[in-house]
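Single chain ahead, written as C-alpha cells, the form predicted alone.
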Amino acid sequence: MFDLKKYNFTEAETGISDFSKLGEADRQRLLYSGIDVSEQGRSGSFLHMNHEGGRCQSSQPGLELMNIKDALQRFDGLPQYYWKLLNPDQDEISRSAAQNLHGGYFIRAKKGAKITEPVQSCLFIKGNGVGQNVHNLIIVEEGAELNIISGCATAEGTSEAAHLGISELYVEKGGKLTFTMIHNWGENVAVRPRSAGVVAAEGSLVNNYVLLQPVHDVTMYPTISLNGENAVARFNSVIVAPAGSYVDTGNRLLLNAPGTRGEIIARTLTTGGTIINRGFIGGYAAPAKGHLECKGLVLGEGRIHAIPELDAKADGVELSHEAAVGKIAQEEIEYLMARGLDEGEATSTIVRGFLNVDIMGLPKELQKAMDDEIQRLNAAGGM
C-alpha cells in the first residue's frame, strides 16, 4: 500500500544550479537515465532536484524552456493548458501535486520551429525519505518539431523516496514530438506519474519508455488522444524488473478522428519482479488503424501479466494485437551453443536481441548508453 505520509514533501536538500556540482556517482546515475551532464548535442537542459528547479538553459531560437512555476507567472496561469487534460482531484497523487507544487518543466516549441537537437530534462531526488511533486507541460505548436529526453533518477544511496509527476502534452496541427523517458530510480523508490496528451490533425507523437534498473514500484497509464485527422502515435517500451520490483504500466491510445493510426509495442523481461503490462487502443472514428504488441520474457522466477484491450465503435476501424509471454526456448540456446557460444553467452545474446532499443530512434550516444547498460546487466548476472 502506497502511503504519502511516509515521505517528506516540505523539507529536503535544496536544488543545485548546474550539473557540474554533482559528484561522479550521481553523474553516472544520470548517464544511465539519458542525461549528458556535458550538455553536448543538446538544444536545452533542465534540472530539478528534490523540491527546487536549478539548471534551466535553452540555446535555440523557437524553444521556450523554464520552470513550470515561472511559466505560470509569466503566462497568466497557462489557462489553455494547465490541468486541462487531467483532474487535480482525481486521486491523492494528483491532489498532492496540485496543492504542493515543487516545480517541473515547461517546454514549448514555437510555431514552425525545428528543434533538431534533443532537449534534456532531469528530475532528480537526493536524500532519504524525500517526496517530490512536479507538473510538466509540453507544447509543440503548429508545424514545429521537438525531441525531448526526460531522465528520472535518484542519487547514489537514496532510499525510501517517492516521485509524483503530472505531465500534460499538446501536439498541435502538423507538429512532431519524440518523447523519451528513462527511469533510473532505486530499490526503495515509489513512482506515481499521471500523464495525458492530445495530438491534432497531421500531428505525430513517438513515445519511448525505458526501465532497466530496480525500482520498488511504478504505476502509470498515460492516455493519448488523437483528436485530429491523420494524427499518428507510436509507443515503444523496454522494461526489466529484477527481484523486488513491481511495475504496473502501459499505454492508452484513443483514435478519435478519421485517418488516425497508432501502435503500442512493449518488450518486458522479469528476472524475479512483477510486471503488469497494459495496453488499450480505442477506435472511435473511421477509417482508423491500431496495433498492440506485448511480448514478455521470464528468466528464472517472476511474473508478467499482459492485458491487451481493443475497443472499436465505428465501421471501418481496424485494430489488432499480439501478446506472448514465456521463457527462452531451449532450442534457441542450443542453436547458438552449436555455433560456439556457451550457455550464458547464448542467453545474453537472445536477451540483447529481445531488448533491442534500435526501434526507438534514440540519439547515438543514448543508444550506446542503453546498450552498455544491457551489457552491464548481463555481465553482472542480472539476466
Given for the second form:
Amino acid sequence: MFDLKKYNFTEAETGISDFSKLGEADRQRLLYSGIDVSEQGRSGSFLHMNHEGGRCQSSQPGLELMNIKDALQRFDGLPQYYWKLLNPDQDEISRSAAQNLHGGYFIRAKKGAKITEPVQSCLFIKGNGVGQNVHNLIIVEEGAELNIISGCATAEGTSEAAHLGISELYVEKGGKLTFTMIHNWGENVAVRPRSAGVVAAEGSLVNNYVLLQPVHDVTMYPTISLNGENAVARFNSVIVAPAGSYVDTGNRLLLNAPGTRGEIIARTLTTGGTIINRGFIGGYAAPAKGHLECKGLVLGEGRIHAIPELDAKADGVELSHEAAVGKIAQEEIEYLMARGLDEGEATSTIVRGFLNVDIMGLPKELQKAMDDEIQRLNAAGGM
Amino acid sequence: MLQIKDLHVEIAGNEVLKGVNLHIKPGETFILFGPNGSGKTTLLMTLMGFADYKITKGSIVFKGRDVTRAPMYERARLGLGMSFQRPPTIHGLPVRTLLEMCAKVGQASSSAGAQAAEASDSEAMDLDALARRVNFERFLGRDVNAGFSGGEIKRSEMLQLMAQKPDLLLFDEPESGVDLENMAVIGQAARRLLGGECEDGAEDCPKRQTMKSGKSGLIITHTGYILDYVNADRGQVMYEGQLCCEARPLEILEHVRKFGYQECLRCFMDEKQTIALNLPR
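The form predicted in complex with the partner chain is what I need now, so please give it after the form predicted alone.
Every chain and every other molecule in the complex is listed next, the one we just looked at coming first.
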C-alpha cells in the first residue's frame, strides 16, 4: 500500500544549482531520462532536485522558463492557470502538493514564438526516503510552438522515494505542444503524477511517455480535453515493466468540439511486472474522430491488463480501438531466422520494432539505452 | 548442392511427405509441380527448417552437410534462402534494416565460399541500387510487409534474397497474386538471383549464367509463368506427398494444362504398381 507518511517531505539533501555538480553516474541516469547535461540542442534547461529548484536557463526570446514558485510570485499567483484543471482536494496526492509545494517548472511559449529545439526539464530525487511535491505548468500561447522533454530520475543509489507531480498544460489557439515524459526511477520509487490539459481551437498536442526502467509503482491517468474546433492530440506510450514493477497508466481524451481528432497508441512489454494499460476516448461533439491502440507483449510471468474504453454521445462521432495482448508470433521469429538471424536476434529485433514508436527529439543515447535494455532482457533469458 | 533421401514429414501428427527423394546439382534449377495440398510447400518449409514440420524419417544434405536437424538460421547462413508466399508483417522494422541483416548473413556465407568477396561487398553496401532493380527504393523506410500488395510482397522477398545471396533458392509460387508488370520484375530478379547477380545488359543465356554461377533453385509453380524467365532444367510432380513423373518442366506444364493432375495420378499409380510388382523379385 502506498503510504505518504513513509516519506520525508520536509527534509532532504539540498538541491544543486547546476548539472555540472552531478557525478558521472548521475549524469548517465539523467541521460537515460532524456536529459542532456551538455544542454546541446536544447532551448532551455530546468533542474529541480528533491525539495528545491536549481538550474533554470533559457536564452530563447519568447520562452519563459522558471521555478513555479517564482512564477506564482511574479504573475500574481497565475489565477487563470494554477489549479484550474485539477482540484487541490482531489486526493491526498493533490493535497500534499498543494499544501507543501517544493517547486516545479513553469514553461510558457509566448504568442507566436516558435521554440523548435526542446526545452529540457529534470525532476531529480537523491536520498532514500525522500518525498517530492512538484507542480508544473505549461502554457503554449496563441500560434506558439513548444517542445518539452521532461525527464524524471533518481540518483545512483537512491532506491526508495516518492514523486508526486501535478501538471497542468494549456495549448491556446493554434498552438503546438510536444511533451515527452521519460521516467528513470528506482525499484522502490512510488510515482504519482496527476495531470490534465486543454487544447483550444486549431491547437495540437503530441504527448509521449517512455518508461523502460524498473519502478515500484506508477499510477497516472491524465485527462486531455480538446475544447476548441479542429484541435488534435496524439499520445504515444512505450512501457517496459520488469519483475517488481507495477504500472497503471493511460490517457483519457475528451473530444469536446466539432472537428477534433485524437489517437492514443500504447506499446507495453512485461518481462515479469504488471501493466494496467488504460485508455479512454470520449466523443462529445460531431464530427470527431478518435482511435485507441493498446498493444502488449507478455514475456515471462508478467501481466498486461488492457482496458480500452470508448464513449460516444453525438451523432457523427467515429471512435475505434484495437487491443492485442500476447506473445511474439512464432511466424515472425521464423521469418527472420530464415534470413539468418538466430532465435535471440530475431526475438530482440521484433521487440525493438514493437517498441519503436517514433518520438522526436530523444537523445541518441536514450535510443541506445532502449536497445541496450532489450539486449539485456534478451541475454537474461527474459524473452 | 542438395540431396534429399526418403524424407518423411509430419505436421500436427499427419504425415504429409511420404518418402521424398530429390537431388539438385550446383547450377541446376528444379521445378516442383503438383495440385494444392500435395505437399510442395511442406517440402520447402521443411528444407528451410520450420519448427512445425517434423521430420520423422530421412535426411537432408545441403552442400555436403547433413542439415536434417539444423536450426533455420544455420541453414540460412550456409546459403539456403527462401521467398515466402505469405510472409508476416513486422511492425517497427524498416525494410532497409532487414536488408542490412540479410546482407550481413550473405557476406558471411559468401566469404566462406570461393566467390570473389570483394565485388559482393561493395554491391551489398548499396542497398538503394539493389532496391532500384525491383522498383523498391520507395519502400526502404516502410515497415516490413506492412500494407504491401501482392506484387510488393514478392518484390520485397526478391530484394531480401538479393541482399542475402543464397546458393540454393527456394521460391514458393513466385507468381501468385502478382500482375503481369510485376511478374516481369520478379521474373527478372529470379533469373538474376539464379544467374549470380549478373549485370544488366550482359545478355548471356540464362542457362549458361546459372551454370556459371553455380546457384541452384527449387521453384514451386502452378501457372508456369516463372518459366518464361528462368531456365529450368528438371521438373517433377508432387502428388500426395511423393514425387513422380520426372520430365522437362515445360513438358510437365503442357501435360498438366492439357490433361490436369488426374493424368498424373494415373501415371503415378502405374509407377506404384510396377514397383509393387517388382518387389517380390
